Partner chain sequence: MTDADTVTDADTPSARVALEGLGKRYGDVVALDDLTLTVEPGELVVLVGPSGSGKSTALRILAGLEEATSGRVLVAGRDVTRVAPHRRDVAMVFQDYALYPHLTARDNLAFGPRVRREPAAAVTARVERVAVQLGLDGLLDRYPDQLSGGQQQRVALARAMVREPAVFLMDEPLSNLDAQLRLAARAEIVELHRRLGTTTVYVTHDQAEAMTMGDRVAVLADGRLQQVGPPQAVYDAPANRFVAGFIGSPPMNLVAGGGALGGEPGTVVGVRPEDLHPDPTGAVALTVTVVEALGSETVLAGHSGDGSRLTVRTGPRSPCRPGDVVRLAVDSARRHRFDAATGRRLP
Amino acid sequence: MTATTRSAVRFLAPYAVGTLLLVAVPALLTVGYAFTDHTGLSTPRFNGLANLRRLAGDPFFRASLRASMVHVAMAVPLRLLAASGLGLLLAAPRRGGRWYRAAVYLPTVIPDIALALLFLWVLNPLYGPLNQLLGAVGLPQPTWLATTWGARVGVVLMLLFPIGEAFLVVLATRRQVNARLYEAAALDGCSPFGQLRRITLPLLAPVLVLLAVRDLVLTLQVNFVPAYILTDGGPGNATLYLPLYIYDQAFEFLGFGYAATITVVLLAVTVAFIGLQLALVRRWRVLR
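Structure please, single chain, the form predicted on its own?
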């Protein structure tokens, strides 16, 4: 073993141990608990496929799964579009650019609970600033958290702000593109939109695909805090996302075994989504 290899092993060892203890072991325990009647207070007893049979007939699980799918379909494209658009817009040097970039990244470092409490005020239908702004320009003022689609849109609006990590990746990737490509395109009479379509987006495509996969996994998980604080799963289970339903089953009803089963299903849904994304990307590359 060379000195470089030994240094790499020493450097990676704490992360490997942390991954084993904090990810691999809990994941294996979760899979094991999925086939038990564990309540968190008593010794788990193996119950075979009882949790899966209960899952198949659980209307709240179906509502939770449907709410999660709708949320992903709304949030992931909008978050990726916002991060990419701001990254491309602020990539060029401009006066005060560092302050704009800091403003885009700032919500990412705000704790989720603090951001959710802030949005409780922003989305308040009586004195919230968003409805006051909509009323000032003559637009309807929704009761955001009291209707099905108002609550769904409200959660998505909150999650459009902590996009700093994807924003920085797009920003850094765009700045690595050779400026001579754009100069040559401009000399050939290519418009700014044409440069975006023919140069920027094709070169950024691999990064955007990775960001889409990452954001899909993230969006399925980070909706717990906004749903718990803003709506508590309502109205009518419209925001009863899978992480929130798992929490309710485990800690409200002491159904750790059943919650573990739902967690395994959430993992399977995530893997299925990632597989679908990668299959679509491969097909797109072949057709292109």
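Right, the form predicted on its own is done, so what does the form predicted together with its partner chain look like?
Just this one chain is shown here; partners and other molecules are left out.
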């Protein structure tokens, strides 16, 4: 190891130790606890696949898994579409462009709890601004959080606003594309839509895939706060997303072991989704 590499390691040490103690070790412990009867208070005892068997017969878990799948299927494409659409739209330099971009990022800095409380109010059937808006344009005014799909859509609606990170990443990546490519394409008669399809999207594909993977992981988790504040998993477990169920098991029912098993399933679901995404990506040859 050269002297430079040695000092590099010294600079990396606090981060590495912190990540080890706060992410790696806890994550591995979780995998271990998945096969124990740990309550958080007792000494954990190995109980083999008992948790998995319990999982198989747990109707709440099935409801929770379904809620999470439905949520991901709605939220990830919509969030990604919004973030990349806005990112591409606002990438071009224009007068006041900075303010448009800042406005789109704004909801991302609103603390989750405040955004959740706000949407509790926005989605209120009687007082809420959303139904007032819908009423003003003559659309039906649902009771939102009181119905299965109203609650699911409501949570997705709330999570469509904090998309600033992906938005900025798309915007920054678009700025990296050589402007001459678009000029060359224009000389060949490529329309703006053709340029989007033939140049921008293929060039942004690797970043979009990365964002899709990241948003999937994020979306499986960030629904905790809205579910906890807005619906508490209801109505009828329609929004009992996996993180909420894991929280209930671990901290309300002291089932550290069982919660760990569900977490491992969540992890497996995440990995499966990532695998599926990458397989599709390979199929479509967006990456080479």
